[in-house]
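The data below hold one chain only, encoded as structure tokens and taken in the form predicted alone.
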Amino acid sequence: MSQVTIVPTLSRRTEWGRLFWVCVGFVAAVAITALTVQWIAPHDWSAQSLVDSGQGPSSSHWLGTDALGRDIFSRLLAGTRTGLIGPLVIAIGAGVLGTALGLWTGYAGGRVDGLVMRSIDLVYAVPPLLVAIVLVGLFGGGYWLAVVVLIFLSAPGDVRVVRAAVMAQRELPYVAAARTVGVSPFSIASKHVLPNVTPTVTANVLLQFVVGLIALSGLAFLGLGVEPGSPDWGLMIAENRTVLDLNVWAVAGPAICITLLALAVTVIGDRMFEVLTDRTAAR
């Protein structure tokens, strides 16, 4: 009975981690392309040619042309640079943020924590998207203040969970054995606590990552965020649509290359979680 319950298990682990060997070669391939693309690229992004204008796959434009004729194989690998830096800034930006309140809020307790979480449940329960439309439509803001207001936007959601996982490491016997012998708060936090919540952390900035590359898109979708004509996957799509009936790659090409690196940060992020949970319960 032990076979037929165990080969399963360990059949599907490495199912698992070769699906995970697969997603982070693709981000480093995505990552590798964003750096090198203007080596890479067979086409300029940029060129338009009214006289190819909405072909299908060819030999000369791999994934066709869009409406001004430019290659959407270039678009593609030039679109890399905004779907990875951006989403990248912000899973760091609002990681650091969210970790450090959460950290503190969580381990303090009291009226700080009362005072701290009140103000985020107001911040968290507007809806993340709606207010940065409204915030860069206002201001006519680019794409980086669309990074930094998605970054302040989505450190709230970081914080409860940093909180939730720091105050249930609060009650554990170790962190009263440190305090009895007169070790620091902060020195409890820092060098103790946080090291216990590393993968709840690992997992959440990886999916603020995903969460940004969707913001991200749906912004340069409604023309907010990158200037128009950008090779942006989100802004793709909205220009494209007018040609999707003469090829749909222009269209279908970036909303799976969205796709495909939304799914892959989503099981590095999972895969993550599980090995840097078994390596905090086997210290």
Partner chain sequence: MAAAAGRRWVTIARFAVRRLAAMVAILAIVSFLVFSLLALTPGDPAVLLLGPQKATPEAVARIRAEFGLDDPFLVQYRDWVVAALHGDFGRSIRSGQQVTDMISERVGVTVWLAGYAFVLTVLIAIPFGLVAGMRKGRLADRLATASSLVALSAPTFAVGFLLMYVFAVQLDWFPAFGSGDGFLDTLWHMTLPAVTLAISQIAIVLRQTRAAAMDVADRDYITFARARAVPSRRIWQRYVLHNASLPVLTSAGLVLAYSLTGAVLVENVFALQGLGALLVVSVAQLDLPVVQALTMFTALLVLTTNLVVDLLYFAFDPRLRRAAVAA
Given for the second form:
Amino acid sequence: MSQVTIVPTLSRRTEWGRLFWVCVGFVAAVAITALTVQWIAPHDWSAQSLVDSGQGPSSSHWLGTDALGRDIFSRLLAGTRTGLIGPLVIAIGAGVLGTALGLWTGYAGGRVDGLVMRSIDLVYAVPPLLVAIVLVGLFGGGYWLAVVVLIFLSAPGDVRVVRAAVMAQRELPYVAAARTVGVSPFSIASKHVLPNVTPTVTANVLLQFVVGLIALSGLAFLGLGVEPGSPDWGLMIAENRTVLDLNVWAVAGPAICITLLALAVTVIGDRMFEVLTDRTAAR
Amino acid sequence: MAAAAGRRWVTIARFAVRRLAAMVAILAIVSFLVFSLLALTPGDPAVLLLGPQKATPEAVARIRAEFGLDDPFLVQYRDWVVAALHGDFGRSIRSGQQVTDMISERVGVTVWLAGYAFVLTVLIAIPFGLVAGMRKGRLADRLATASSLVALSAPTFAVGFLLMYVFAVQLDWFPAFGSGDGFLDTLWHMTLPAVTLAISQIAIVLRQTRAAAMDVADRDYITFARARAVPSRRIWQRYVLHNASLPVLTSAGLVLAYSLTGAVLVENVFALQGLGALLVVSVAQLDLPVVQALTMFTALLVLTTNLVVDLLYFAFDPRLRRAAVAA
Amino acid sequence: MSDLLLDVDGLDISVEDRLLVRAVGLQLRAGESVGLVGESGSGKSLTARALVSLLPPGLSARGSIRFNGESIDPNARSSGHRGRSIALLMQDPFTMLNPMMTAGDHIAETLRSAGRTEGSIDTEVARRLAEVGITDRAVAHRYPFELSGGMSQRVALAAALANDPALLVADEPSTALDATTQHEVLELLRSIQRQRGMGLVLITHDLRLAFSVCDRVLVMYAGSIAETASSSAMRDAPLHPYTAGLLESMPSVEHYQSDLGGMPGSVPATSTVLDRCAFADRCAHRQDSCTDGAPPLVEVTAGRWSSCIRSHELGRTLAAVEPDDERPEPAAAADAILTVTDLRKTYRAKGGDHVALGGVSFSLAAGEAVGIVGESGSGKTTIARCILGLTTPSAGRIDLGGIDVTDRSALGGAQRRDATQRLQCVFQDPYSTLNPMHTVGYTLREALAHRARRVDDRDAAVASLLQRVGLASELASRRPAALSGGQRQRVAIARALAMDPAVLLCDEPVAALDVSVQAQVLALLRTLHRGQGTSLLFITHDLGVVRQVTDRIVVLYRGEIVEQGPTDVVLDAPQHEYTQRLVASMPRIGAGEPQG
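What does the same protein look like in the form predicted in complex with its partner chain, given that the last one was the form predicted alone?
Next comes the full complex, this chain leading.
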């Protein structure tokens, strides 16, 4: 049953807001860093120096050094690469797979829908991160294996969300109207339904980026995924836990980097969902 | 009335049985996939089972015979399932200990951790989520939303180190390691790990609860209840909480069922010897019998929690109860 | 003035800095009933909410509300008078009750908050249910989803009255109900109000309904009061052109109108018309002085107030003349273009099959307009879905100009395209009938692309379609969100016309529109039918609408046809018991008994 709206809708548009642009700026800065890190990093991030190990912040090492004497600040800058590329591939991969399947099962319904949904129930019977730990661990790890596994473990979430959004749209008269005019099911799904679930899809892709980032860093923290020694935020936390009392930045630095990137992308996703929904709203 | 109530119990029982059957089917498929891990893992399973050092040709032959590795795959699977149903998941490749013994030794720590965190989650997330949803856009909501965003974005292990650094290293209020003896000591030792685990869970449940409460807040029945001067305490309990209960139950069940994932990271940070730590070690050592048993254990936990949540729906929602009677 | 139960003066309601309701005054004596009438955007519901201090979050009110001589703060969050002496009844019976609580619990909790002792509650609940006409004791133990709409609304009324309020504010209490139930609930409301000597503020969009229930009526337009008078005086001679326009726009149930009335344009936002007569832009009697300043509400004759500066001179012109127009001769009998034979549809549902259609047969001749009349659950929407091929009937046959379209999926591509060309549809909800993502032009071009006869210049075709439905061609570049409800429905009609259909199926096309806009759309449909020979199959619950637009009607009740025949014959002398009940339940202007 519909609720009766008694407040006239405000003609004012939902604005992006300053926080959104700050977050976009931050993510852009992270991306630029990832592309240019070999030129802008103050030190070689893999150069070891046992005499300098476990130092606190100083003028030559702004955030100090780790147990092997490597420059934390340079390693944080270099960590933008695995911090960005893996989650991006997961988000896009799972987004494309999940949206396609969600659109198909949600619009077509029937037997395909039942089969896909039952398989998804199956995937959810074991927590995805646990599956990733087992698979990546047993098969000898590797960053890209972790990424591929996480794509397949994340996609079911996208399918569910997109499918629910599509099923809600499918019942609206504009879909029935398109059918009575003679528009083909494929066109209805791609030209009518898809644009209307764009806010959901966009928000979900960005959410998957965050989930991917946290999952990959968790795997790295457990020693799974990225190669030992490579500059990765999750791995840095694991490597530097022993020097926590000597140089807290060796652990806090990467932790803050992961959190800020995840936070920025989450804020962007939430905001995009609100603004896009508002701009596509039926009334 | 009594007859209707009796009939209701019969239909709920029938529903439970149907769900149990579905659960067994899912467990069967999961078990097959889990067992297939052995076959899919690179390398000769016999060498894997022996460990590379001891893999002399004679030893390999012996182990192949002992584990029936020369039998067809499905026969092996059947033998494994039959043994597992009797509580026998074999012995650890590394320690030679019975897998079930290893699990029962470790399970206490994890149950403590997960249970403690769950209590914290429910006590904090649900009230704050309801208030945030009902007072959308006001200070309480903005605080709750912002902190849950940060909690969701911070990796569990990073939160763990932060808490450890502040409350164990700097302030020395709580121990950084160990699981303690006796109830109070355990409570004291487990506080930092449980808070760490709870922080990510609170964020999830709080967001779901807030969304559910926001949906309820706009409903006509809330306005109508206020218009009839129904006391606000009753509005919060019978109207807001009750109508938001389904999504709240679902998300609470989900975090409980998935708490082993968080435990893997938290136990690692605080050096606790629970199931999570056991899983990480076993994966690293390719100790397949332990990995298989733990995976089956998790699947059982997830499916049981889902079943309990489904049954709780009936307790809360009269529509489901009546629909079950009609079916 | 001390005998006033409610005295509202200078009530303003605003959101942030935008004014939504301006300077509303309202006086009510104990036991009196007042109707607050307006279209959407008039501010009537907000005024009602302010009376019970339950404005939606973000809105604030200023001005004085005195109840029994005591001042009420409309912005107060805590309950004061609310509930104890002023009660609120809302529109939608399905959303007003807590789905997790039984009917009895709703009444009991109100009784408890009024301080009843626990022991007396059960018998009191039963007594309260009996007062609203529910004598079946089992109802107290049912949940809202187990009750019909009418039953839920009665339970809600009992719950609202459990505190024995001196004033009941009822916000469109019958709008969401079927006509026959609507009539019963209003009768009940009126009799309880009289028995209890309770004050009643009835908020409604339906002037006829307000006349039949209330002693006095206030007409609101764009946030302020246009006219106030006793029901009988206003019915006989409205003083404000807007009131007169509303009366003319309401399709009469009793007779055919050659002029359907209607006012051009739509209701403006209150904040945009603060310094002028809000109605001036739509008014046929407008003068330059109308827009010089906001006209005050002045007493024109004793007890009659109007905010039209020309009320004195216009008085006689506006008096509602009711010409009994002759219906033009229907077109000579032609061959059937649509024949439905023994149509059945059964839905599989939990706890047994649900029969939506139990064998329905009727036909539509070329150039004819046939109405299918029924309430919710009558199966009228199922008929539409079957004919459109959105669902496949369980049995029966649908013949569309020689093509058997019973099962569309069995048709070949060419035949299916043929069927699409012949039959098009206009749906009910103007807000979701157009894809919000696409411009009006895209929607129309898409339809043109599927037309069998090729269209060379689609942009020109779009412009001419828009012109046919009375819209400017600039609208082609707009998205639905920028259009009013009436404009959207015109675009939906244009989309249907793009296929040049022989039959236009209209599924409640005006049910969601305001009266003044409804009249414009009905006039357009009538033009299409008369002027261009399009056959209309018109599905509706509204007998007034069906009287104006159709030549013949089919009355549907619980999936079966109970009566059919020429519109005027069926409506003037209904034969079947159900049709009689339906016709009797319609609020009408002429037949309301004088109010005492």
